[in-house]
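To begin, one chain is listed below as structure tokens, in the form predicted on its own.
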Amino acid sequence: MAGQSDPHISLFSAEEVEFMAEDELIEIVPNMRMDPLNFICGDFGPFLPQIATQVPMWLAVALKKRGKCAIRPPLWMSVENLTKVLEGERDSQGAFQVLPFHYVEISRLLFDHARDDIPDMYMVRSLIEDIRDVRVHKVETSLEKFSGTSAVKIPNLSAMEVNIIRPFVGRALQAFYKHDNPEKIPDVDRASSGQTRVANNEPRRPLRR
């Protein structure tokens, strides 16, 4: 987990953020009959043909790969809704439109594994890419206006966007505060290195699945 071991890059890698997004629930339509599945994270099912049910994204993808279900894209992924979101992002320079916290990861998983279940898939993908580009530009513009303060509040950012800017914002806030109170703040790089060494000595924990 290179992102966790190097505080100068990012707190999490893109793959780790996607892994966390796989716990989000999504609706599937099974084409088979199966008893409930019992997992540490919860029980899902029973599964009946053509009866929609909600499961975690990772389970939906696993069943889709085996040809056991179709995945229903969430309502926010419709062309109509995404067009409104894109227009809102372009019209409002100081605010971000409301989207699911893991919209980037969810859409990527669906594009990779369930593209045949997404109406107007190419238009949907193009709109999401445009939305992401506009939002990243707005984040960069917001950071250019960054000044000394005790906190930074940017509502409606997604998980991937937060992950990208968190290291910079954290170090910038630390620098501002350290400049004003040099005797109170320890060296953030030294502290991060110490935490990394401790973390590296801890035993690895198995993944949840």
Given for the second form:
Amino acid sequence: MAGQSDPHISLFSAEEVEFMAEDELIEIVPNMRMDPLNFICGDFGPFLPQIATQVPMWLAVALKKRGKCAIRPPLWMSVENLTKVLEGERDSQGAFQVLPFHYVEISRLLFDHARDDIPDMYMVRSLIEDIRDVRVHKVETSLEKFSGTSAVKIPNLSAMEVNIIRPFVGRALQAFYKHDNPEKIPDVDRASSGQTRVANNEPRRPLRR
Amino acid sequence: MKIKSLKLREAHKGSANASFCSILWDLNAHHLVTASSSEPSISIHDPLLPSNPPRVLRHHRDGVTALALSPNSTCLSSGSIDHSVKLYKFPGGEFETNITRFTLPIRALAFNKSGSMLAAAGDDEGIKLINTIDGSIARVLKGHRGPVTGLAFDPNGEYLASIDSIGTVIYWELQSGRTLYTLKGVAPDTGSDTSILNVLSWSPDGETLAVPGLKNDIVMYDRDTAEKLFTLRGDHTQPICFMSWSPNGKYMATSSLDKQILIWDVNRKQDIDRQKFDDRICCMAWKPIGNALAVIDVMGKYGVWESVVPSSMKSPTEDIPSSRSKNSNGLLFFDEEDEEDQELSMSGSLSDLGEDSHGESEPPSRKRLRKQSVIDDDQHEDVYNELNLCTKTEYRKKVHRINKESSDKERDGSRSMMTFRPKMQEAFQPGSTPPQPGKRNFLCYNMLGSITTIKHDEYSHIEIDFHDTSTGPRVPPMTDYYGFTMASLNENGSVFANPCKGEKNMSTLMYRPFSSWANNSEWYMRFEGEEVKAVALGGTWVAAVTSLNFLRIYTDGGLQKHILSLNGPVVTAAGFKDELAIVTHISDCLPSNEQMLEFRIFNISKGTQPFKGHLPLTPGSYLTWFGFTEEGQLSSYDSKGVLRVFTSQYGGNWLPLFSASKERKSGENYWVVGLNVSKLFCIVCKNPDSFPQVLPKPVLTLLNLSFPLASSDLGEEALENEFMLNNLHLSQIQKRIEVMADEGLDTTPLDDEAFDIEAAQDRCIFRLIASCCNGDKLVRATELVKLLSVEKSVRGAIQLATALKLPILAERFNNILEERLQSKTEVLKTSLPRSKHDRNVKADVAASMALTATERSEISEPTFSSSSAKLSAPLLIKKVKSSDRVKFGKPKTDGDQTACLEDSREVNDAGKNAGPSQVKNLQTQRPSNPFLKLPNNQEEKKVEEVMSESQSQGPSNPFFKSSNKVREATGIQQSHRPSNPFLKSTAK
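Follow the form predicted on its own with the form predicted in complex with the partner chain, if you could.
Let us now look at the entire complex, which starts with that chain.
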């Protein structure tokens, strides 16, 4: 639909969303010994061989690339859980299953960099793709129905999905607003080019839950 | 295909309806037994003279549905619709007993191979295992949802297979009575027609189980895994209702609802002959001797089909597997001449667990009693072996064999023993897992890496992996021609050993260094008439303990250095740097099943034995892991999940530091790998596994150490635990500082560590005081205050007591503080003479550094011990002394400045080594006395007052100078430290 067909309107590119997802924590099993790392975002480590520890995704990927660790796929990324989620998604029309906010990006990163650490990788991959398709489809069909409101609330939506529909929903809501208050039309029109951009920037914040 | 008709002879009349009939041969083919479910009589025919009237047994009140003959044909058992199971003598047919009774009709009976146990089942929900000796019920196996129609004991005596009318097959493990496998819906559902009974049958060698399949076929299942092996599928057009293996297992006769009998060549999976009948054949039996098959149809007509297998093929009785040989002897009718055979058959099998509990209850004769107990003994040992060696069903095959071997070996020894006794634990390597067919297993797994092995055909394949791939050496995998079963690994090399296997394969010890300047520096040792039982590896030595109880110590170059005789059979060994620890048995187990173990610690480089003593275990458990902590403390872990660490406190004792039962989340087992001061490293295994697999690579889990504290009324177990642990660490560190100081090494890092722990301990105590105050445990609070090491903490405690409106307590705390201040001054007085020594020392410092260090430490010892003994804050003394320096040091420096500066470096070191206590105390006192950076007048004055008595001697005492210098030196040295550890600790 609107958002998908025109990726340029999206506030963030997929890469940018992925970049943000790299702050999520994930468990790794290092195979080297290293002192704790002190970053602005926190202290990670110490790293001891064969002892699992939590690090941000970007660090995990960096270590993995150097062959210094094995990434433990998160619990939700098991075939059983994903099958359950997929069934749930298919069964309920309106509601969305609970998945991590960055599930698309995390799974993508893991598929790209840690394929040997994921058991049943192809199964997991196809399951996640299925889930994603079902969810996007659901989002789009539910957007077809929305009408004269000033807000849309869809719980359990993930970062990537929000990113896709945000520009469309934002503008659509604005349009509704415009039609509801015809006297304000000139103001909005004038500000449309410059100020909507600013207004649009605000949703950046709630991105991290 | 020849079509010949077989004439059937009427045996049972009964009703006109189809009813299930049974037919049996006896062992020597002298008799044929038949029964019908429509008639209460059992007929014993003579197959040679079929016209003679059969002997008829009429004891049942209703149709006989099942017959079974004990393997030695001395006992006949029958089950009936009248719910009873009866035993008769055979071939006489005298009624013996009603051995059991059900609430619904019986459908199936089976004797086990030795005849000691009878399984009976029917429309009731459970399968009863009955001891034929006394009729006691050994076990009831419940699990079938429909009437059980077929039972078969595995010829090797481990399993029972059962099938019900809805087509479910269950494998039971006889020893435990557990369900091993449940195969649902594998056989046809026979519905409510009681004339068709699903049956199943083990091949005579016990390797396959034949079950009727859903596609008018016979499906063969594997003995150990219950996997489908192959099917026999042919010309049957309806489901199979009965099958029978030929005595040698090469052929099989199947009868189907389509009224045909097919004879199969099982190996070729092809039918070789067939016969059509007027009625459905519901039971068949191969003649034990000769080439014939007895059949009976649903109308009660029986006949013998002669020369079933074409003469061109092997006879069905050729090459009968040994497991069905005639050595089995029914216990019920005990045969004197067969006693040897019976023992063989009994001790070789695990099947007769029931006898352990019931076997001896009513022995018919004295002789029997003796025999029975011998057998029991064997079995117990087998069971124990099983417990030790096998925890998973997959290894069943293996264990089965091992048990056979071991029971063979042990028979001679155990014959003389009458009573059951628990077994002494076998030798093991810490961090090894039992071998598993087709899979890798660990020979050694420790904090450094792992050694794994897998058997390929004849040779094993060994891999050595280090957890830390970045620093550990890369070791190429190797092929192992010896079959190593023991290994040990450290950063320098690995040692392997194999037990001896027969004449050819002698026990060998191999050492393989990871890096050496010389080529080919691995070495081998061979042992003749001796077997390596345990190996250990240390800094520069290799140790092997052998079956002759020799401890053999080699250098890492392969020099045979020492051979010591140990007291008893070894259990395990572990090495760490210079230290070797060995656990041996001191005596047989106690009747309460407690292993009696002893440990010894050897220091290889010094050739000393610092400790030896009893190794405690939880009652009823055995040792599962033994090793050193990362700091070098000896520790052990037993099968009940209790971790113990050896401490030299109280003259050498084991402290229980972890208990799996306290920690355990349901269904988890902890497989210990190692530990450090505060954490236990282990691999968590989900039940029922008790050890990890090699793949996927196991991940270590950290668990907190904790004392098994009683739950106190304070409700602060966590704090109390921390308190005790801190105390333990502190004592460990102080011991190490002493050792290092003795050796003249730099103890600064340890001092720092000790100081950190002390600070942490103060925080912990402070929190405990707070909770004591809140919980109204005032006496305990005062005791705790006495334990505080920093004066500031005591003041904090006073404030706390005041804030909590406990004036009495605050008063007491104040007294404690005053006491400390007083005792400190006393100590100061006693310390004055000491400064004389200091001066000497100072002179010595110029001459010899090392000497000074030791001397100083000796001198400082008394002060330290006295102050700590009094539990009064030693730091206050130090404070006085140091401020003292501020006072007197300054004027003195005028004259001595240069000397002072020159010496400072040296003295510095001396002071550092001098005594941990001094340095430490200086540190502790520093924050409250910031004179180092800004000489504080106030502080000085305060100290002046305290010092007033001692001052009189002070200024005129030249000794002060030297001691001051030392102090100052230490002070300076401290101020150079990049980070002040107290900054963090005092933040609280």
